[in-house]
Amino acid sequence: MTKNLAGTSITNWNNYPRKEAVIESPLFEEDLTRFLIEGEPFIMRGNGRCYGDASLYSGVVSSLKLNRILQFDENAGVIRCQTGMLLSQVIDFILPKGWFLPVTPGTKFITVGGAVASDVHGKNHHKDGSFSNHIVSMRVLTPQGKIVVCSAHENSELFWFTCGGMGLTGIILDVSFSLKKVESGFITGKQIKARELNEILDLFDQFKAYTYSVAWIDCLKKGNSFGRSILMLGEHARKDEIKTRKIYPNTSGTLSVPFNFPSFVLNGYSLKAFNALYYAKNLKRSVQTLTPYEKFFYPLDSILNWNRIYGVNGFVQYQFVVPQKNGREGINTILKRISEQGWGSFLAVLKQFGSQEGLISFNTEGYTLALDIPINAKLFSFLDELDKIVKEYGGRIYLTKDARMKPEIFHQTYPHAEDFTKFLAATDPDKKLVSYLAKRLELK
């Protein structure tokens, strides 16, 4: 096992906050034991790209070296590996076979183990859920030292708030989850333009039969283009339906962000003004589409360290999610509020989500809205004024994207924060498994 004894200064995508960490890379499983026993409290980090304190405490335990593929049926589609493997690496070894990812976020550089932990969705949960629902078992450590195989219906509550439980329950040391069989490695479909807010809306429940959807919407356009966007839905391409021979393509980027860029770049007038360009790209309302998966699925994985976007003092990825029964209403009047005090985002993602089953994810029926804010002074209490209106429309805010929200939130949004408190009371009574998260919403 490798260890930094001098500690480190480490923070996540959105570079806030920063910690000074000790941090563990332990070689096989029999190290995450032996410091689960006996080292000081801890936090599993895969590599870093959830935004806030999720994965961050004073010790810091790396599971990237745990990267191993234990099993695969490739008749079946299920694959059991490792939580340090990297979405990227499955997608490589998969691929070729003719599988994909049944969930995927916006970015392939997560872990499985991450996947799991945050209960990731992608375009595609109105139809497939979230990576729940397609796990078949895993193996978890859990703070007393006992390995415990858990599914959905084998020690079934250690599985449910383990996914989305962001590494609280225990040490995730493999999963094994089902594929979804694909001919290509491209995705047909349309972008269609949405000229205001509830045209997009519209247009999410017309094409609600394509498996992946999603939306870019401008955040600042007032008057008669308030939230105006842009629909992009998408299906697994045929073999029949591709003009080339390369039926699965390799288009990984190298275009990298080699510094922080100065805080007066982000501003009001260069954002109105992206907008305007990117929403005026589309000549034409409706467009067909033959795209690579990656630039389909994760546009900004081909530019290294987009997050330097932001500057030195980083971000807030701000998400939340209102139900559907009143999700219209909860969506115009917070974007009113954003619109309102210009606080826009150049990535503003619109999705709808299906139905959801889970006891700590985030994931619920309804419309979940994403923005990456530049920090400064004034943020945070807009953003707490923005959490009272999720609340008071039934909503929560995503805890793998959060950096800020205040505890009583939290426990009065999550349906089951008093339950998970106590679960985790009960199974971590020494509080082995700590993070900055954890002690913020003072779940331990």
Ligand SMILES: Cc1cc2nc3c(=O)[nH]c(=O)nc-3n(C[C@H](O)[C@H](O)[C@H](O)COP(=O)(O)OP(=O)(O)OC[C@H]3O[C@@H](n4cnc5c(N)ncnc54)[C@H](O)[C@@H]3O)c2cc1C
Second form
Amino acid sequence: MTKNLAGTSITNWNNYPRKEAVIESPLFEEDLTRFLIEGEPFIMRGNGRCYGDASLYSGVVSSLKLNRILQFDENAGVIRCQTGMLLSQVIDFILPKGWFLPVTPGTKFITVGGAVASDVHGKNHHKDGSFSNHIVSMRVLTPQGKIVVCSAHENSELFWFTCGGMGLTGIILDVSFSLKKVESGFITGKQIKARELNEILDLFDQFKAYTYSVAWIDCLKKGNSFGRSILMLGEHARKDEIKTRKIYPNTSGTLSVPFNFPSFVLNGYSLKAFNALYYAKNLKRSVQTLTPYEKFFYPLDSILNWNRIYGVNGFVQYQFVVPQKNGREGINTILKRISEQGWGSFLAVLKQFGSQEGLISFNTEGYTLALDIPINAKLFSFLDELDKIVKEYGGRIYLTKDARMKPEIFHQTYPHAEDFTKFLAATDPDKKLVSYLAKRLELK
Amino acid sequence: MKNILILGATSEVAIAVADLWAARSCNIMLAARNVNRLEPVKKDLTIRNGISVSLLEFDAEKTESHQGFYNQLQVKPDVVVCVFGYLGDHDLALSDWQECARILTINYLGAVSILNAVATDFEKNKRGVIVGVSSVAGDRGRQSNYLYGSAKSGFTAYLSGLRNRLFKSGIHVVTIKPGFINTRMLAGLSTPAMLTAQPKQVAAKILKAVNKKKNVVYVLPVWRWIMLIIKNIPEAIFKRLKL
Ligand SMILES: Cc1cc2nc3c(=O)[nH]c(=O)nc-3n(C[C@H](O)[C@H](O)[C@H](O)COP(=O)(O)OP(=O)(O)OC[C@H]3O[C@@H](n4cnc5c(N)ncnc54)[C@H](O)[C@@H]3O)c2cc1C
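Show the other one: the form predicted together with the ligand, since we just had the form predicted on its own.
Shown next: the complete complex, the earlier chain at its head.
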């Protein structure tokens, strides 16, 4: 990083925290080596879609201009691209050729590097695992300036600590990963209503065979309807299921939220109203759908900057996973605490994870719940309380969604936390790659 | 299939120009110093468009190498875009001749020497398009950057004369005058947004100017009016201004 440049105010998707930073946007890979050698510590940043401080520090290096395709094997469905390529750019290139991402999060506006550093999961985790499962190999520039090729079989320790390692093990330069063969850009879906929590958890088991499954859950309902939700299932549509439309839909337009909404818009009433509306749309118990992939995977992407509806103070996304064993009880207990508090948002998402390899990845077999909560004075102490329950059930918090966890919670809940910290100390003795998350969680 | 030669290919504008022409199935020659940096761009353009892309080592400052550089091109270009430039450190250049000479050489002598070679070849074959990326800074010398400005001014005059000379041979010459260009997208704007063009915007303007045979193009039209005003301020007043 260059010294003495004026700082710019910067924040990630949830608008919290906001920090001053010197930002570089290099055009060439070799610039990264120069930044490492020249001194000032920094953290890599992709498209800033994490919810917190993982890609923030006093020095920030954006990967967005390193976004080129380096190799493509159309028959085998393997692509190698630079770290700053957005998943949306990858889809635009591969979908017309009959391929799709092996794993995609709920937004396509993240970079390939960000997908690896958070080891992201999608609606198909129970079948296909997380992003790291599909990596053929990648090149990593270590904090000491060495370029290392790694994969699950080669330099595997670096590989597994980099997948989910939040950019602290090195700079991901390019990634080769395998794609999913598809016959169309549409998804045949099924939506099923569940009246309460146990029913939705049963439905997850019952419909395990579906490639994609996720549920939207109402975290404000109490009593008999506690945990009422809608399960959304999906499969890539076959060619013969698309009758009149184009097999590969055009990229849709976007609508933008131009300014920060005042936070009172989000009081309990508006949340209840939203939920009621949501249910009215699906009167029948089970509905079949055929939707373009964007609507299925990225329902929020069509409203650019929807994060601004939470106002200038920002919000927090709380995402945890509790292991399958005692998982039902765990979800039940935590959801109860959330519904009692009445701060839950309309964006609560429930999903069942399958088994997972990895050392520092968030994903593990069990139930995961994610919800957005606007920041208020009492929020952080409430979440500290939830953290303790998550810990009791053997669960953990997703780092890429975290802006406030206490270091001891991280170190007590991630099974390889100690090895990870040791690895970082050994490979980055001069502390060249540092983020506010790393400082907060005492990782470097 | 057209062949496009881009001189000074490591800038963001140059890369955006390459993207656009490659997507129109043109073959691309990328010429710059340390040109291997562009290997990822080369791969990307090839994979996406099935065209041929070559990387050529070229140093604008080494004028003596230019004729040789052009002679050794296996395929001669149909369009040449001269986009290299060097803003330099104006204050340093006032006391440091090396820096001053560098600004003048790259922005003026270097451009003239390579485009002389191109022009001779184009004239012989009676075809081709030359694009020179000059600057609004060349429209009138100002105290804050007149070294760069005077070199760009010379370049603008050169392009104008070249256009005049080559017209009868059916060769078109375009002068592009960007205002500010935002090349550090995330770094926050230090220049007024209204006056600042994105590299992609500059590239699109270049393609349009070539297709429509425009002569002198201000990337953002507002700059034409700003410079018109600046050029018309009487010297007696201008010399007192802090510009
Ligand atoms: C609407 C929405 C829905 C989402 N849904 C999901 C979901 O379903 N599943 C899921 O798993 N996540 C989800 N996320 C989170 C998102 O996928 C991750 O936070 C992702 O890492 C963001 O990537 P980014 O490119 O924006 O990187 P950033 O947010 O800028 O950075 C994220 C991390 O990647 C690191 N990083 C970035 N580039 C590099 C590099 N070149 N080398 C090393 N480290 C690097 C950063 O240091 C940081 O630690 C969602 C986010 C949003 C906004």
